[in-house]
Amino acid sequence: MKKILQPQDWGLQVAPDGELMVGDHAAVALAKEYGTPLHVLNEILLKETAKNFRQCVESLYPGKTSVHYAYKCNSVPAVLQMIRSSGLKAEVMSSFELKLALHTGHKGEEIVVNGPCKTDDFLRECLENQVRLIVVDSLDELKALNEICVTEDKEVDILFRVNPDYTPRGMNQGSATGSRKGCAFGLDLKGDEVRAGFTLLQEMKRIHFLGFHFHIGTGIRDPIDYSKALRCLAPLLKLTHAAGFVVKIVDVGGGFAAMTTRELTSRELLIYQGFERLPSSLGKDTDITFKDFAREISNTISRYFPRNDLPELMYEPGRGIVSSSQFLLLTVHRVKNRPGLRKWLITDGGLGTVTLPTFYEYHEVFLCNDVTRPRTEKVNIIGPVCFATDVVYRNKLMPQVNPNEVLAIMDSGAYFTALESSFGFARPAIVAVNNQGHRLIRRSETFEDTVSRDLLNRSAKTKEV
C-alpha cells in the first residue's frame, strides 16, 4: 500500500479553514512576518526525535553505547545546540565542523572525526583538541597520522573505516558509500588493506587501534541492510585476532532514513531526469522505527561477541534526526499556463538556491493556504534564477495554486541548508517554533554578507603582497 502523507506525520496541524499550522502558528503568517524563502524548524519535534533515537539505542543494547550526530547533515549552530541538549555527541569531517562542535559546547572527548581527506593540518588540529577518535580512511592517512604523532609527541585512538562492499537494494550509486566499486571511502577489505593496516600498526607505538567503522549509504529504510553489511565482522575479527589487536568499538555509521521522505532509486532517478516522470507518492507504506534499527543492529553485534565482552556500539545519525523537523516555505509569485503543454508555479526559491535535495529525493509539498484543497493537476514548480534547470519539481501533483499563495517543501532539515548557495539570491532565514512562540535562529543573508569576503576598492598606495 502506498503511503499518503498528511501534515500530522510531521507533528503539524490543519486549521478548520485548511491552513497549515505549527502548533498555534499558521505557516502563511510566518511567511508574511519573516519573508520567504523561509525554513521553519519545529524545535519540539527535533528534540523529541534526537532523544528518542538515543533512548532506543541505549535500551536495546546490553553494552555501552554512544550517539554522535553527523554535522554535515545540518550545521546550523542553534540546531546543533538543540541536538546536543538531547544527549547526542558530535561527528565531524573538517576543520570547520570541528571548530563548530567546540563552539557549540562539545569537548574534544565527545567528538569523532571522519572523512576521506583529512589534511595534515586538520589531523594536527584534531590532536591538539584531543578528539576522542579519528576514523582512519586510508593507509596513506594512517602513515601521515603516525608521522605527526611521532614528530609532535602525541598519541591518539583510532578506528579503521572499512568498505564492506555492500549496497542496499535500490540505492542510487551517489549514495552507496559501502560500494567497493563506486566509492573510495574506507579500507578495502577484499583488497587486503585491513591486513596491511594492521601490519603498519604493529610498528606504530603512538596510535591505538580500538575497532571498526562502517557506513553503507544514506536514506536506509530496511534494518536488515545493516545486519547484511555487518557480516564482514566475521573475517575482520579473525584478522584482528591474528594481528594481536582487540575490537573495543564498533561504529555502524549513519544513513537511517526519515520515513517521511526518501531518495529516488537509480531507476527512478533516470526516469525522472530523463523523462520528467516524478514518482507520484512516497511509495510503500512502512511502520519501521528507530527501535527496529536499534534492535536489529544490537542483535547482530551480539552474535559476533561474547555477552560479557561486548564492544561499545556507536551510531552517527544525520537525516534521521533532523530531516522531518524542518520545512521550507516558498511563495508562488507567478503562475504561467501554456495550453496543451503545462503549468509553471514560479517561486522565490529553487534548485539553484535552497532546494538541491529535490533533484534526487522525493519530498512532499503542501499548499499552506489550504492543505485540504484537492490535488487535481501536475505542475512544474520552479525557482527565480535565470537558469533553465532551476527546478524544485517537474510534474508534481498539486492543487490549483494561485499567485501569492505559499508552498511548504517538507523535510528540509537534512542537507537543504548544508547545500544551499547564493546563486543570484540571498540565502534564507530560519525560524524556530516551540510552545513559547517563534524566533529567528538564522537571519536572512544580506548584501553585505555576500560580499564581505571580497577585496574591492583597494587603495593604489596599498603594497601588493
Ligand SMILES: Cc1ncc(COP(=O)(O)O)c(C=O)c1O
The other form holds:
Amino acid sequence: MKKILQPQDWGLQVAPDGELMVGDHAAVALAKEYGTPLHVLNEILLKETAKNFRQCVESLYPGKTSVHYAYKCNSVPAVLQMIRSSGLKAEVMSSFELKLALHTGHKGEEIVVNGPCKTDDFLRECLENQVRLIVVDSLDELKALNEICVTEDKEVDILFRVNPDYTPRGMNQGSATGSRKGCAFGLDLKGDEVRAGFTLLQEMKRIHFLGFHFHIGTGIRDPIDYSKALRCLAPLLKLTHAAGFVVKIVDVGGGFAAMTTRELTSRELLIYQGFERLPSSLGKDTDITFKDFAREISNTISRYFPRNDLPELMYEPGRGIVSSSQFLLLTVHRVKNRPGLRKWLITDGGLGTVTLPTFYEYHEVFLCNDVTRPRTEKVNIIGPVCFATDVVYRNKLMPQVNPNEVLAIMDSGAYFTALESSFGFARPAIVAVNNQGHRLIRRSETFEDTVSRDLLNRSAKTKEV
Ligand SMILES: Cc1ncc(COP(=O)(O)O)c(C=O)c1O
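Coords for the form predicted in complex with the named molecule, given the form predicted alone:
The complete assembly is shown below, putting the previous chain first.
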C-alpha cells in the first residue's frame, strides 16, 4: 500500500483550524517571527532519534559497539552538540570537520576519519590530535601515512575501507558508494588491492591494522542490503588470516534511510528530470526501523566470527539521525498563472540556494496555513534565483496556495544545510524548538558575513629577483 504521510509521522501536530504545529508553536508564526527561508529543528525528536539508534545497536549486538555520527550530513554546531549529548561519537572527512568535532567537545579517541582525499597535512593533523582510527581509502594513502608516521615518529590504528562491489537494488547510481565501477572509494577487493595492502603493512611497523570499513550508499531502506554487502567478509577474513593479521573492528558505515523521505531511483530521476514526472508519493508503506537494521547487521557479523571473539561493531549514521527532525519553511511570495500551463508558486528558496536535495529526493511538502486543504492541482514550486533550474519541485500535487502562505519542505535535516549556497541570497537561520520554547541556533547570514572574506585594494605581491 502507498504511504500517505501526515505531520504526525514527524511528531508534529495539526491545530483545529488546520495549521501545522510544532508542539505549542505554529509553523506560520515561526516563519513570521524569524523570516524565511527558515529551518525548524525539532530538538526533542533529534535527541530521541540519536539515542534510540545507539540503544538499538547496543542492545542487539553481544560485543562492543560504537556509533560515530557522520559530520558531513549536517555540521551545524548546535546540532552536533545535541547529537553528542545523546552519546554518539564523530566521523569526519576533513580538517574543517576534525576541528568542528574537537570544538564540539569530542576527544581524539572518539573520532574516526574517512574520505578519499586526506592530504598529507590533514593526516598530520589527525596524528597530532590522536584520532581513534584512520580509515585508509587507497594504497597511495597507506604509503603516505606510513611516511608521515616514520618522519614524525608516530603510530596509528587503521581500518581498510573496502569496495565490496555491491549496489543496493534500485539505488540511484550517484549514491552507490560500494560499486567499483561507479565510484573510486575503498580498496578494490576484486582488483586484489586488499592483499596488496597487507603486503605493504608487513613492512609498516607504526601502522596497526584493526579491521575493515564499508559504506555502500545512502538512503538504504532494506536491511538485507547490508548483509549482502557484508558477504565479502568471507574472502576478506581469509586474506587477513593468511597475512597474519586479526580483525578487531568492523565498521559498517552509514546509509540508513529516514523513512519519511527517499532518494529517487535512477529510473525515476531520469523520468523526473527529463519529462517532469515526479513520483506522486513516498511509495510503498514501510515499517522498517533502526532495530531491523541493527538486528540484521548483528546477526550477519555474528555468523562470520566466533561468539567469544566478536569484533567491535561500528556504525556511522548521518541521514537516519538528522533528516526527519528538521523542516524548511518557505514563503510563497507570488503565484503565477499561464493559460494552459501549470501554476508557479514562487518562493524564497530553491535548489540554487537551500533545497539542493530536492533535485534527487522525494520530500513531502505541507501547506503550513492549512494542512487539511485538499490537494487539487499539480504546480511548479520554484526558488528566487534567476536560473531556470532553481526549482523545489516541478509537477507537485498541492492544494490551492495563496501569496504569503508558507510551505514546509519536510526532512531538511540531512544534506540541506551541508549543500546550501549563498547564490544571490543569504543563507537561512535555524530555530530549535523544544519543551521550553524556541531559540535561534543559527542566525541568517548578513551582508557583512557574505563579504567578510573578500579582500579589496590589496597590492599585488611582486616576484623577488
Ligand atoms: C564514509 C561515510 N560514512 C557515513 C556516511 C553517512 O551516510 P548517511 O548520511 O547516508 O547515513 C557517509 C556519507 O556519505 C560516508 O561517506
